[in-house]
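Consider the single chain below, provided in structure tokens and representing the form predicted on its own.
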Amino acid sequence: MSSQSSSSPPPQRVHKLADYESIVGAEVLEDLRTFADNISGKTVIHVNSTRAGGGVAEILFRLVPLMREIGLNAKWEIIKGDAQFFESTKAFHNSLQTGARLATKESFDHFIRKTEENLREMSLDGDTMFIHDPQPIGLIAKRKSNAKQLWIWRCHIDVSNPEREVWNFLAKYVNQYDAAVFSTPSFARSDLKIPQFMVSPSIDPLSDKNRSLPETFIDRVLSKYELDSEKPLITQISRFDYAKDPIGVIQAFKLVSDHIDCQLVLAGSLADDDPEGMEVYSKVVKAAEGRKDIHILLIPPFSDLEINALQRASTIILQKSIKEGFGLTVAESLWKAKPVIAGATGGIPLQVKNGLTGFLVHNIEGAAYRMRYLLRNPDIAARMGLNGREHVRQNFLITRHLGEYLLMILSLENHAKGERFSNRFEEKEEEEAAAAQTHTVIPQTHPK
């Protein structure tokens, strides 16, 4: 843990590109900028279901202020819904990543008609539209018949195993717009008939929730949870959702604690967009019952300074999902040089190199193993903790996604001038070969 002089972080700021020197170095920043030359001025606008709780709020609410200082008018738009509208895409979302079938005729139905009242009430004339999840798909209806505007659908879950009805349903959608963006290679879709790009979702170094803190800060947060500062501290923080297997989890530090005297901390927030979240933190309780040494937390969202001081003064961080899209706590938690042990699934392999940056494990059993390995052997869990932050200093930060999201759009417009310039000539050779037959001179013939 870095110390400062103040035992209090300073308030949050928004930060410039000039802030991320010292990370990423001067000649990224200076291709971020060449890039953005060439799309200066246009409106890219982000539409998501929620502004709190999840990971594309929070790279939402860093990526866009970003693309405002390059040049870009960025604007981020929420649609809205009510219970059952949640209800329909949750049920959607744990079809694509199960391939369950738990989509009812009603849950389609609702899922258009709420689709048609953000149409009627959305004014959404960006140069390039990002449509982020299934949630908002429905919106690609409201493109323009101007070929100049992209429309990019952003899928962060994992589509590689659907149920049918569920993605054929919104395949419909997705193949009206100019491009898909998935997190891993292993979600693109061979049926899609657009392009595919992979952009893998990023951190903040310098948020709240990534940047260095006080020890003194760290050791009140610690005493406001009632953690033991000397006692080994395995971490789990993610939504309170049966894809993070929550309970799996407290069985899997039930088999530790048998041998090693530690402490586990299960700390998420409730999304907006996620109706199960109450049902699944009411579950973990359950399961924790009677003991002392697991500690449930319901965080509120924006809590990410403590978020922070739970993550860096965890012994062994776990994220250990059964389907993930992506899970950016696990590249938070390498940032902050702590060991990783996580599911083999959805983008945790890009971000746990196995054996290098932590470990990737199948079951229960599996987990607890490794989490007694890393225990014993301190060693090698502070290595595998700076492989882990340098890793995600080279892929995982938010410089990197901001310049494949630009160089993504340049890609597509070229395209679309390339594909507008060949019908031109095309149309050019149709209308020189017409014209050339209509005055074609045929020869008279003359009586000898």
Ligand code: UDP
Given for the second form:
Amino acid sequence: MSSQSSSSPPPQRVHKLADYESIVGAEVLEDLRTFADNISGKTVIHVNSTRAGGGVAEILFRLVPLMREIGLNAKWEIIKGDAQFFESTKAFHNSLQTGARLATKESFDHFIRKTEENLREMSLDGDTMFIHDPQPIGLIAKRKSNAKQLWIWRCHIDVSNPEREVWNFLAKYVNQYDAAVFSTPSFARSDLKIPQFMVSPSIDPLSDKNRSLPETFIDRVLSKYELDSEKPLITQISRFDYAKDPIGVIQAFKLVSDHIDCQLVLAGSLADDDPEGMEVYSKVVKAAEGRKDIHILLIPPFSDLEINALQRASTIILQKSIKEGFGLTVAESLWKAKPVIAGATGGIPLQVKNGLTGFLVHNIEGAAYRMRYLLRNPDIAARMGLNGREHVRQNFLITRHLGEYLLMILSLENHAKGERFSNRFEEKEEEEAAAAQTHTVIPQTHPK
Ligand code: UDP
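Based on the form predicted on its own presented above, generate the structure block for the form predicted together with the ligand.
Everything in the complex follows now, all chains and molecules, and the chain you saw is the first one.
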């Protein structure tokens, strides 16, 4: 599947920085403007492998326009790949996150071949390049040796216990970057030779995915999907991916619905760069066979308003991942004041504070136990939801994310300037030493 086949995001309203003031306060925006003044007009290019599906596309869809709004020349580019390329990168992804040996010699060779094609086709002449995740990592070969470009590898996945062969293969690329950025401190790597930054992803409170919605719209979405507005609703929104444990969600729900009358929605789409989606979807449909209270929804990409409505209509939100990068769906749900029951993996523990904004779980029985608890204690569920919204407001909104990127660019630029200055200084010292030597040498060798 070529990423070129992906549909493009629909036009969106570009918000002004001032639109965020009522949510984050004037001070945050003042800081952002100050950082932005120092780098306005610079070209920042983000590169990833899909415009549709998954958290990276979701973030860039909102962050790139906001970067433009504050005066950067921000662009978003996509690499091209065929089915074999995305099968190879999915094998890398699964190897990195699970430690299993899944990549073959052919997958490494094909990755290199497609990377070379992308290198020939893309110009990548920005001041700062953000290369997201492993798929486009080889674009670093495009770095101009004499240019003052910054190349940043932005890693969104869990590489804390990777399969060695895949990690060693990728680390050769990573070490050519100026810096690597990870979503949570537990992903940082002690074997990298470059600076590492910790920047959590974020959600945009003004996007269609997260803005408040009229009740009438939410009701329409519920009836479209034949959901009962009177019954508790448990929801997981995810790509159909084994790492999100959709089958585990169904099993946990079955343990709950034996005791409490409720309904489950598992909603997701297929991502262009994820070839496993259809296989997982078919298994999920089979696992839910014969159950009227389990709704498996295959929704088209860019169904942001509908996903927003499903999250808002939910009593509890699940994100029962076994492996996770950051888990943007968790922030989205907490922002809607919903308690979240989620796997204790990746960036989820940054968001789900156990017993405060939801519950961290380690298995199917744990998820079922916490669901029953929250369904029977709606007051506690409501309080957790409010805690969650505040936690997201303080930590996981797009304004904080933008500010950290700007600061990182500024600090790396200053560091590079410092190095150039110290190199010039060293060169000057060497020249002076050489000249001094010449002075001393010449008289000695000069015939008397
Ligand atoms: N998402 C979506 N449609 C879907 C499934 C997911 O728009 O059918 C969005 C979801 O709302 C979230 C992102 O895709 O914004 C998923 O990000 P997350 O970090 O949770 O997981 P990833 O897919 O990147 O592993």
